[in-house]
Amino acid sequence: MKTYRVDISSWTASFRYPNLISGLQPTLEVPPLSTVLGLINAAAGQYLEHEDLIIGYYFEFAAKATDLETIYMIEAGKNGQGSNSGKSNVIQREFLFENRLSLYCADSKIIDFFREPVFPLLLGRSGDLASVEQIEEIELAEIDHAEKIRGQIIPLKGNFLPGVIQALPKYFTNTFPRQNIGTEPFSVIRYNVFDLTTKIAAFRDHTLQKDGVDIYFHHFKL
């Protein structure tokens, strides 16, 4: 199949579990869909309403290590709104180091943002800023049963692959507050596995790792 692949690096990333409040943020090894979604957003500089998206990608990071960090805790005000009351707290951040997304789409269109994006790449928050390292076509070949499945997230539901289980989801909405869309159980497999046996249908990338990665293509419409 042929495809494009765009590369982008970060020197910091941090994927927040959804619906998680704690003293200690961890982050996701691997980036949910919606993340994904969002940067294709911020690239393009509006907010897409895909008809149908096929899209697959690949994750990897050098190292995470944890980070101490204040945030600003706004008090509720009138309607469930934010107030000009708050007040500030330090709490530990979990965050992946010299990372690395690899995309994976056919539709120009999409690729096309990515060679001039409208607003700054960024995976996480507003400080792991990302940018493209190349944009380039590519052939992968089909794989009936994958096997080097890792690096990204897999739907739990049909598939029961090994990993840690996360209910995420896969887009937002454009509205104030945003609601989620789609969520559901995902399997996030880090890049650093042995080979599994699936029944997966993939796309093998013989470029990444020594011996390639088996990359799963999402599809997603609103």
Contents of the next structure:
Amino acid sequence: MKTYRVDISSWTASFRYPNLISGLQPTLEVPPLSTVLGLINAAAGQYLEHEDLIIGYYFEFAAKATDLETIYMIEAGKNGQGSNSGKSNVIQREFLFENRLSLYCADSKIIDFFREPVFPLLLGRSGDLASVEQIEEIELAEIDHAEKIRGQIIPLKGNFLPGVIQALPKYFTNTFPRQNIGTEPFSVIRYNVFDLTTKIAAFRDHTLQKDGVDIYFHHFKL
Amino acid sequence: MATIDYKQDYLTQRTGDPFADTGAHVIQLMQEKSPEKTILQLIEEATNIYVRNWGGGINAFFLNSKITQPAFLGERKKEESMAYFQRLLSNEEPYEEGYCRILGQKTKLFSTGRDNHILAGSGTFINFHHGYQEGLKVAKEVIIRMFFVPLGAIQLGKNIAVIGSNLEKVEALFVEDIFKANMVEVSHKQAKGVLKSDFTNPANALFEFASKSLNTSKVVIEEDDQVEIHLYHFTNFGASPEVNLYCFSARLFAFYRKAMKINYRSIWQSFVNDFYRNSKNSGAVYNNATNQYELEVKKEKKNFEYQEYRVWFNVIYHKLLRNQSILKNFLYWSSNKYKQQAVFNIWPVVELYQTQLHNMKKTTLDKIRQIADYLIEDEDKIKRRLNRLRLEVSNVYQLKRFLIQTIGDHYQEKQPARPLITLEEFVDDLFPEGTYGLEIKDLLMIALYERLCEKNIPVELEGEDVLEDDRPNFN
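Let's see the other form, the form predicted in complex with the partner chain, since the form predicted alone is already up.
Time for the whole complex; same chain goes first.
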């Protein structure tokens, strides 16, 4: 299959577990689909209504560490508005270091957004600035029973692959407040696991890792 | 009276959220026990346990809930709690339409905070939620699921543990065991609060659970099942809600499953048992013959059975869970066994460990064993060779020099048709690019110690091996 690949890198990244708020804020080891689609919107400079989007991605990092972070907590005022009253606190936040996100999409319109991104690209928080390393057209070989599934999220249902299991959103609405769409359980599979046995159809990118990585393509409709 | 059909999917379908799914398993178990009861009656049953049996002690789950609220005393906790769930079920609590963050369904959404959801953050501090919403917005079914979590969770040390797995049957097994233990205590009127684990650290608890899942007849783990287990160790109590995640990876599970099989089990267990430590009983040493730890205090001997020491800190479990190498531990264990001149057979376990968890080729391990066999062939040269390897080889360059010297010795002694190590084996098996390095030395030492014991060849060891802090206690 002919497709495009956009390689994005960043020094730091942090992808929160969407429903955990704690004094230690762990990071997912692969971003959810909603983060990747948000990244495309940032590059496009607009909210995109995806009628039929087929997209795959791979994420790897060099290290994971924990940092102390000051947070500011704003108290609720009347009518649900934020009050002027707030206080600071210190939490521990996990973050990923030396990150690479490879995005696969055959739609050249989506890819073109990354040639001149409108808004800054971020991998997590506002400080996790990312940049486009390269964009290229590549050929991926189809694999019926993917073994090298790594650095990706895979729908749990029907696959039940090992990894951190989390309910993750696929996208967010363009409303205020934003609402998550398409939340379902996923296996979050880090980049450095050994081969798995699966029945998943995927496409192998031989240029990733030592023996290649099988990329699963998510089919997303709004 | 408002109710909902708890057999419907939203209360029990898998969501991926470890807390919501634990609650769902508990609901299913209670429903199996009392199929005639409505969800509100099940909530009442759980409330009765929390209030009457546990004295409202679910603070680690819910802060200032109707049950943990200090202002509500005795039966008022139950009344307030039931009134809340009645309002929730009949949509009398404030709600808005939208997509549930956990179920993913478009439905009526209710606000959650630390009083009715685990680690949802405080509704007071609104900048933690989308668009300054007061708390996470979820379906009522999710709030109900959360309410049942205390019956399917266990206290591990100071915090609470919830288990998740990619395989639902494994996850359900953990919840079922805890739920049933809770029900037994309730029926005997012995229940005092959240069920307490004998363990205090997650590593031992996870290995115990993995062991249980392999030995129970309640679930069958097939050979090709890729099982991964996650332990969420958390508290929602007081000013410091926190969560730590521990992962028992699929690869580790596959290794452990094989290590617990008949051909490896006793040697693996004997190795692991040597590495328990306990600060209150420092100096206790493991006796492999009795499978007990022994401690002498003021000339009095104290023995600890497995049931006692299994909860002590174990560095092997600790390292395996953190994906850290235990090869050095194998080496020190072998070295000490050698000093005791005890015959041992750890190599199959080392081989299993290296192939399963470090992707080492079997041919590499076979070659190492073959080199070890050659090194001990000539009894006159063993001492010099062993001590040279132990004391003079401290980097990969020196190891390569040692092996090249060995190839030379082998050639001179035997004039063989085939060298001890071919160029291909040296490059591809022993030193493939960017891989093993000094691991090869450690493996060679383990193989040598084992073979020397097996052949009953005592060698005078010069100098001292450098031992790490996590060395085991030996008798």
